[in-house]
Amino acid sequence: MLRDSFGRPLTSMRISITQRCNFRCRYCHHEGISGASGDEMTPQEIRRIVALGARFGVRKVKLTGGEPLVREDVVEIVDEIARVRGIEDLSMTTNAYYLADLAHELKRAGLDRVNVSLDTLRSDVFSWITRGGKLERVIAGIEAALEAELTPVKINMVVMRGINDGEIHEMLSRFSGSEVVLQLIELVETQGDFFRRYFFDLDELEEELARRAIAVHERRFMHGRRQYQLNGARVEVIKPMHNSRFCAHCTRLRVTHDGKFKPCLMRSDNLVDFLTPMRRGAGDEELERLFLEAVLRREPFFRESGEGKVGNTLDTG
C-alpha cells in the first residue's frame, strides 16, 4: 500500500471529468478548482490514469464535476474505468438532473453507486439554490438510481440557516430506507457574504442524532465520520473542512478535469500536470514518476499544533 510522507494510505481517486454544469448552485466551490482550462480528458486518458493509480493500490474511484452527466461520453468513461483491474468501487456525485435517462445504462457499464446533491424538497427553494433547476427531475433521477440498484444512494444535503435547516427531519422521513443514506453537510467557508449569512453549525444536531440512534458506526477511513442509524433512516454529519481530523484521515488524490493531480482540496499551488506529458507520448515510467511526485506533495492543510511529518519517503509496503 502506498503511503504519503505523513503515513496516510492512498486508496482512492476523486476525478473531475468536467467543469461544466447545468446548475449554478449558490454555494458551489468547484471542487477547489479555479482558473482551469476547458480542455477535458478523454475516456481513454481517464482510464490510463486510473490504471496507474490501481497499480499503486487505489481501489476506489469517484467521478465528479461540474456535473458528470453533461458529458455525452459519460457512459463510455464509466465503462473504461470499470475495466481497470483492481478497482473495487466506482461511484459518482451528480445533481441527478439527467439521471433518470441514464441510471440503468450507467449500472450496466459498471457504476456501483451515486451521491446525489439535493438540499430541499421545496420546488421554490430548489430553484433559488440552483438558479433555475427543476426539483421533479432530480427526484425522478433518485428513483431511477434506486430502481437500477446504484446503491446505496447517498443524498448530499448542504444545510443553510434560514433556507433549509427546517427541512432536515422531513428529508430523514422522505429518504428513510436501507438503500439510502442522508448526508448532512456543513456549508464550506468561502469569501463573501454567503457563508456568513447562511452557515448552520451541525454540532447540536449531531448530538441529537447520537441520542436518538439505535446504532452508531464510525467510518475509520472517512475521517472518522459517524453514521447514525435511526428507525428506518441512516444519516451522516459531514464537517469536511477546517479541522485536523479531516486531513489526518485523508486517503484521496484528486484529479482535475484538465489532467492535473491535485494533492489537496484546499490548495491549487501544488498541482502536477500529467495530461501534457501524456499527450506528448510519455511512457508509463514517466507517468509513474509524476504520480509519486503528487503523492509526495500531499500534506495535511490543517494540523494539530506541533504535529510534524512522519518522514520524507514513500512507504509502498
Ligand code: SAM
The other form holds:
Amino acid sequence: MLRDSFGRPLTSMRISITQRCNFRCRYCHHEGISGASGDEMTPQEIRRIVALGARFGVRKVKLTGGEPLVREDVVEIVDEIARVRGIEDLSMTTNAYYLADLAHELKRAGLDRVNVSLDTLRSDVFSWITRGGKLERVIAGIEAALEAELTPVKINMVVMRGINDGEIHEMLSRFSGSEVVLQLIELVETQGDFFRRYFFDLDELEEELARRAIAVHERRFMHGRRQYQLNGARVEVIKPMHNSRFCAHCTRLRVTHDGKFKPCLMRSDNLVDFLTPMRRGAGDEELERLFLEAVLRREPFFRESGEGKVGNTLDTG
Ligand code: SAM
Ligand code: SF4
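Return the structure block for the form predicted in complex with the named molecule; the form predicted alone was the one displayed.
Time for the whole complex; same chain goes first.
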C-alpha cells in the first residue's frame, strides 16, 4: 500500500466524470474544480487510470461530478471500472434525479452503492436549494436504489442554518430502520457570502448523538469520522472545514473529469495532468510516474493550527 509523505495510506480514488449538472445548487463547490476544460475522459481512459491506481493499492472508487448520471455512457463507465481487479467498493454520489430509471442497470453493471444528495423533505425548500429541482423524482430515485440493493444508500444532507437545520430529526425518522445511513455535512466554504449566512456548526448535535447512541463505530480510513447507531437509524457527521483530524485521515486521490490528478479538494494549484500524455500514447511507466508525483503532492490542508496552507476558501468559479 502506498503512503504519502505524511504517512497517510492511499486507498481510494474520487473521480469526477463530468462537470455538467442538471441542478444548480446554491452551495455547490463543484468538487473544487474551476476553470477546467469541457473535455471528458472516455470510459476506457477512466478504466485505465483506475487499473493504475489498483496496482498501487487503491481499493475504493467513488464517481462524482457534476452529476454523473447526465453522462449517457455512465453504465459503460461503471461496467469498465467494475472489471478492474482489486477494486472492492465502487460507489457513486448523485442527485438521483435520473436514478429511478438507471438503478437496476447500474447495479447489474457492477455499482455497489450510492450516496444521494438530499438536504430537505420539503419541495419548496428543495426547489430553492437546487434552483428548480423536483423532490419527488429524488425520492423515487432513493426508493429505486434501495430496491436495486445499491446499499447502504447514504443520504448526504448539507445542513444550513435557517434552511434545513430544523429537519434533522425528521430526516432521521424518515429513513430509520431502512438500509440508509444519514450523513450530516457541514458546509464547505465557497466564494461569496453563502457560507457566512448559512453555515451551521454540527458540534452540539454530534454531542447529542454521542449521548443517545447505542453504538459508535470509528471509521479510521474515512477521515476518522464516527458512525452513531440510534434506535433504528445510522448517522455520520462530516466536518471538513478547519478540521485537522479530517485531513489527517484522508486516504483519497481525486481525479478531474478532464484527466488530472487532484491531490486535495481545497487546492487547484497542484494538479497533475495525465490525460494529455495518455492521449499522446504514454506507456504505463510514464503514467505510473505521474500517479506517484500526484501522491507526493498530497498534504493535509488543515493542520493542527486549524489553518489552511494557501487560503481557506474554495475558488469554484
Ligand atoms: N451531483 C452529485 C451530487 O449532488 O451528489 C455529485 C457531485 S456533488 C458536488 C457531491 C457532494 O458534494 C454532494 O453530496 C453535495 O451535497 C456536496 N457539496 C457540494 N457543495 C458543497 C459545499 N459547499 N459544502 C458541503 N458539501 C457540498
Ligand atoms: Fe453541485 Fe451536485 Fe447540486 Fe449538481 S447536484 S449543483 S453537482 S451539488
